[in-house]
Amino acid sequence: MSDVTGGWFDARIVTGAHPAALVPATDREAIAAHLDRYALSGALVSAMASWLHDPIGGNAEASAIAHDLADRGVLACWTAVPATSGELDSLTALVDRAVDDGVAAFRIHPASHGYSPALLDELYDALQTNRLPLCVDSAELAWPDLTTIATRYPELPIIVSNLGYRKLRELWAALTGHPNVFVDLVDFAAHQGVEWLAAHGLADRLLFATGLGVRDPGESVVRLAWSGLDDATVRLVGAENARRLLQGVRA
């Protein structure tokens, strides 16, 4: 399989262990083995701890992995929450620290962390200014909220993940209505959805990602490798779109 996937960039890996996951914990060694198995050019890594335990403190885990595997093209994705006394003083300052640390993107979990996405306007503005993408699972953000953010911050790339099944109508409206909205292949469960979007000129809005740590990576690998798309389109989805959106992705 590595002769097909060689050079692809995995735009979603989660380091750590989910308490109810059916997949093994993901640490530095597991990520390195994943890169080797599929001959990947790199990956974007966020921390399970930032999702399930300590949103801000967990960012250090993502950065530690990225620094340790920097020579393998691994980049960190930090998590943000609204500024709250004792937890986070300033979202702008958080983004500034991230830029200094070489972080490539941010992720939010409004539903899991219990806040309105409207409380993160300072974050969206700072990310747009620094051209850092915003990543979010479809279950974490209502489609009208996604539309609002994409409209107010048209230069902010937004990557939707974990799309699931029967979401293509909502996704179609988001993609055709907002050129700054993208979707990765983690749990992209629509039958021939990748082929359908590519046939309608939207291959440049798709990013290969496995969700290693929360999903079996074979799902996304097969979804793209066996899609029947031409080689140029596979390369576009496999790596070139990520290279365009994420600072630090290798050529």
Second form
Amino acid sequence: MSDVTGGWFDARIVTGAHPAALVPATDREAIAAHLDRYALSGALVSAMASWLHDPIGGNAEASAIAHDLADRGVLACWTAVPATSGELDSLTALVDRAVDDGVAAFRIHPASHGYSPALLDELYDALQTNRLPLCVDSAELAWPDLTTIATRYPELPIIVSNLGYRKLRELWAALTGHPNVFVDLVDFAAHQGVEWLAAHGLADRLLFATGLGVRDPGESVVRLAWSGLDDATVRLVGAENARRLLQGVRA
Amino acid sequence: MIGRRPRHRIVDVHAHLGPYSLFFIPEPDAATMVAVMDRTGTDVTVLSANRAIQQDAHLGNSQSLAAVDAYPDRIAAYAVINPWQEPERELERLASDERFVGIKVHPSLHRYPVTGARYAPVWEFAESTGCPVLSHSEHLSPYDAPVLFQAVAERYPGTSVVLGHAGITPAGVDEAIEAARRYDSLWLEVCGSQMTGPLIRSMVDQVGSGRVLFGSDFPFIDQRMSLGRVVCAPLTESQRQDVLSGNARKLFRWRPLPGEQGLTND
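Requested next: the structure of the form predicted together with the partner chain (the form predicted alone having been shown above).
So here's everything in the complex, that chain up top.
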């Protein structure tokens, strides 16, 4: 494709209503229109309900979108919480079900869901075994906890999202200390942050993602399209890194 | 596909310069900012140095002027007036130095309300000269919540005040819209981490496209974040161009921005 601003894979969409923001819609039709508008090759979709209502039950909403839009390259990202009687019997079994369903990654919300990330060791182990990345918002996980997980599970890709503009000092330590840590472009708002990482040989740790559902997708689209990266690096960030990390991302 | 080259001409009315202690900013210098502007189609940026807002208005204002001197066709400067740091001295400097095109105040950082007496010289100067004032505005702040600017507009109806961030939060945007609907002297600027295209559309629908301004806060935040929201917002192309540059050219009449001679009051 001659225009390198087409064919990107959106590594984060959240389907479902947002209760406290005026953002574009994220139902099936809206996601399809989003893929069309920005000429995207696919997307990774999690459920707003999993974040803000029913962590495990909400996964069905992500999978429904992924199944409906499978021909558009849409994949599901499920959410996990610690195994708790009456809520979830086994994290290993959850990951097994996810693999059977074609899920491409998992997301955790330790802060929002009120638990210690140390309670998810079984999840990290299962994800590492199955080569499924772990996605987490920067506000959901303390940086020392991220370091602990990245160190104990060196083959587990960890994708940090929603970084904001104030966290480059922490991000630098995480990326340079752990080759299995990645960051997506959802609210990756630091001035020249993308170019700065690329200049230090870290472009292969960046994934294009819009955060449709929680952010305005125009942010990430324009951020990458009008970045100071060369065309080859734009392709890398736009799609190739996601293809390498996420099973099921189409060429 | 959006392509790698912008299609609009842009004036960025809310920018800064230099480092900031709370977090690391890569390449916050004027040369890098101009390089970013080249990529985004930005003709002119109006900035205030981070040092001026964060710590020392006088020294920071000198940094802003140095950036203007380095890029006189691309950068214009606000004079930061800190109510605790000899505001009259900086106002005199502003009056006598044509490299300054406006005033920047940051009531939340300086912990002093826009309605306080220490800001009165700012509003009086702006009203008497036509110098525009960009202020930080933040929902629920005791210093610069959007609703507070109604008192300023009521008392100084000839002062053009730009509500930077338009209140920041979604609820703050609604409050800023209400203030701007009541007072023609209040303008809305769109940068902020919680801003979205639909919120910008809401401003345009309720205030009109003629008083909504593009700003980015860069290099505090990357310019392309705010720009992407406007470029992709559900606006007509005419509305979008108003926001991206047309309105800025109308606002900065006291001392026209580089690249044009300014518009008349007619």
